[in-house]
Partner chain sequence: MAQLALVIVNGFVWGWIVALIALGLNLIFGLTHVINIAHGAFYMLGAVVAWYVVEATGHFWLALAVAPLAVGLLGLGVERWVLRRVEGNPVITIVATFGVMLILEHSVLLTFGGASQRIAPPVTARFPLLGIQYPAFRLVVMGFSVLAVAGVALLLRRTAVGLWMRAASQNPEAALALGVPVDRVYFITFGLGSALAGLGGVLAAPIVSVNFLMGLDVLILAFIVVIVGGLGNLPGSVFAAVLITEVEGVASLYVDPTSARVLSLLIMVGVILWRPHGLLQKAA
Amino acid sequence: MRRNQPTRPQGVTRREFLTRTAAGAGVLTASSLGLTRFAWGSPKPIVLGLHADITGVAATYGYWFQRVVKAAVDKVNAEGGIAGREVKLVVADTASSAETGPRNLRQLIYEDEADFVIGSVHSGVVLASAPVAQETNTFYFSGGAMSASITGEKASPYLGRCHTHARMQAQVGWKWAFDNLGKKWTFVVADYSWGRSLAQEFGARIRKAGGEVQVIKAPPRTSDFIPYLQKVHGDSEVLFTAFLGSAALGVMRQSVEIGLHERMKRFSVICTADGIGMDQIGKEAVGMHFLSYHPRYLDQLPEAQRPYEAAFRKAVGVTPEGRDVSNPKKVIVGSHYWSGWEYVGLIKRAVEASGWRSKKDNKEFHKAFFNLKVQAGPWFPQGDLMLREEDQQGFHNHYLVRVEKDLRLHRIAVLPKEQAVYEPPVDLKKYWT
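Take the sequence just shown and give its structure alone, in the form predicted on its own.
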């Protein structure tokens, strides 16, 4: 037996004890370092898991989600925790993989004892992780995954989402684009679930309104788009593209190379430009329209929200132009990362409203969470949020933005959350009754 080891107080678990002593310094989590507000004898911490895409194709998102959620946990602890309990953050890497993600989620829950989990932006990871969340009675809040099925036909009682997705984007954005950009559309999209779902959701609404739709699918990692772009109908008025990363840059630039920008309006969702500065795209971006879920620049938010957004950015380390304070070359994934901050605020409110103390109280937590009335404020810089209990989906405002000659995204319309609402495709209330 080693000498000079601190004695573990009665009622304190070994894991808790190790994280609070020098002997356990090797297993300290990032959020437990330097927190001295909570003394011995305080209630057991609430453990918040972050199932982040630290490596793999979604690593840019993982970087920003870690920054945001760590800042949110620091804020909540500095303000007295949740219901007087410290929040301890533990992080697991999904590797942006539907195989690795569920395995590491089990570790997060079984070994790190996560009470709640803020999850991946990768739709495949979220859907593969849903059975683990339900098996362990652990609420898993999607970090912004775009598949409509997450809160649709593949909904799960322990999956929630406050963030937009393909169906909501079509619901809120198609009419403005149809009225202002044109009636004849060509979709050039990545040939996997995200790209296909955008073409299907927007296309169905356009056809119903009497418009014309052409769909061209290309492999997600395409570099030569010319053969696909040459198939665009000569009378098409709107070019909708949906690719990520270098492919998104390629399709934008090559559409200009063959002159499509001169006869068509170009439209996309802002996640195709996440983490990419308009200056990186260059003049080829001028004239592009994007449906945005949260403005990249501070001055593009509605004025009433700017103080909350400014405080949020200061906590995370983001400039008014949407860049990393410590590395200005890094551009925020502004379409998604705000949800990590708001989930912490939502969990805090729901725990305190329901009296939740452990997973035995999940039914009360669920009822409180999905019936919260959320208005813009320090925890909700994105603005008012409407939560729906049936499919455990949240609805928020969207924005139409356009790239001008100064290579900035200029807000041209705010689309209110009420326009984003569609009929709930499932009724999870039955599970919780």
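Next up, the form predicted together with its partner chain in place of the form predicted on its own?
The following holds one chain only.
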């Protein structure tokens, strides 16, 4: 019987693999060093780390962040670098994991000597990375992570965020939806921090305004939503769903399948549908409302920003319809990935304004960065940005979009950044003075 035959050890396999990967590493390093436009003898490059979710649940985001940050670094180098120094990009995978993430971040900082890091979209990874950022005095900028606590209860001097989060979304978005969609809301959300905090933040404001709130929390990896969707009150006017990954599409599909879309308005944050084409939900997607942080379609941007956005898309390789130029099946995570582009612009301006030369000048960098006055421009297609020093948080415009018959997301309102502002929950200034 063949199955019982002992096999001769083939010790070469592992060794062969190691030599081959070592050779691979050599090739990678050579290619990333090649083609530089900075001459010999020019100052030491600034190393920008990208801590991207290349594998694991958030892999779509990692894919797009790599594209965007690479394009941004190419642009900054083509324009003479930062303070005359070349920017060198190094990428590490978080594996969307709180175990692997911090380890690879340490390597990015200790071995690749990253000066600044653009980080994960995964809140658990960002928070697990905070101790590493602190121990290495390296700024870590959240790359789309939506937990309010990152710049709230769990704020840390080396964490920064220029984009929105769950609490800000409720702050800026609830009123419009309450006035225009209905007063009786049902939340069907994933039973983990992100889903719960959306239900809590939106729900509290709606209750306060005299509305009614029903909250149904389902385990994050749910396949069959009918037991939960059938609990939705008959007289509810607004259905708010918030799941991620395969469940995100599942819940949207299944609410259509049981006909909830016929009797309720559907509203959610775009996180639940970023990277998902509306054609994937089907023609029943028509009428869904999303709170968006940056339009997916070029023609949905305010006119003044469109030239900047067009150039940004050209650099990254994105069509005006928000799809990958080389693979139209891939939809951008347009409401998230812009922060990767803007961080590069922000770092450039803050380094040049503060005269930052190394981590010894972090204090000056910090002061400059969080006091930048940012207006729409080539580095800021998302528009004006207000940065706040106390909690190291940025504020920007949000958009309300609706799915129309053409299955595109149409802008129906711009919610100005001033509406998004809330009292700073912490004051990190003390740390920096």
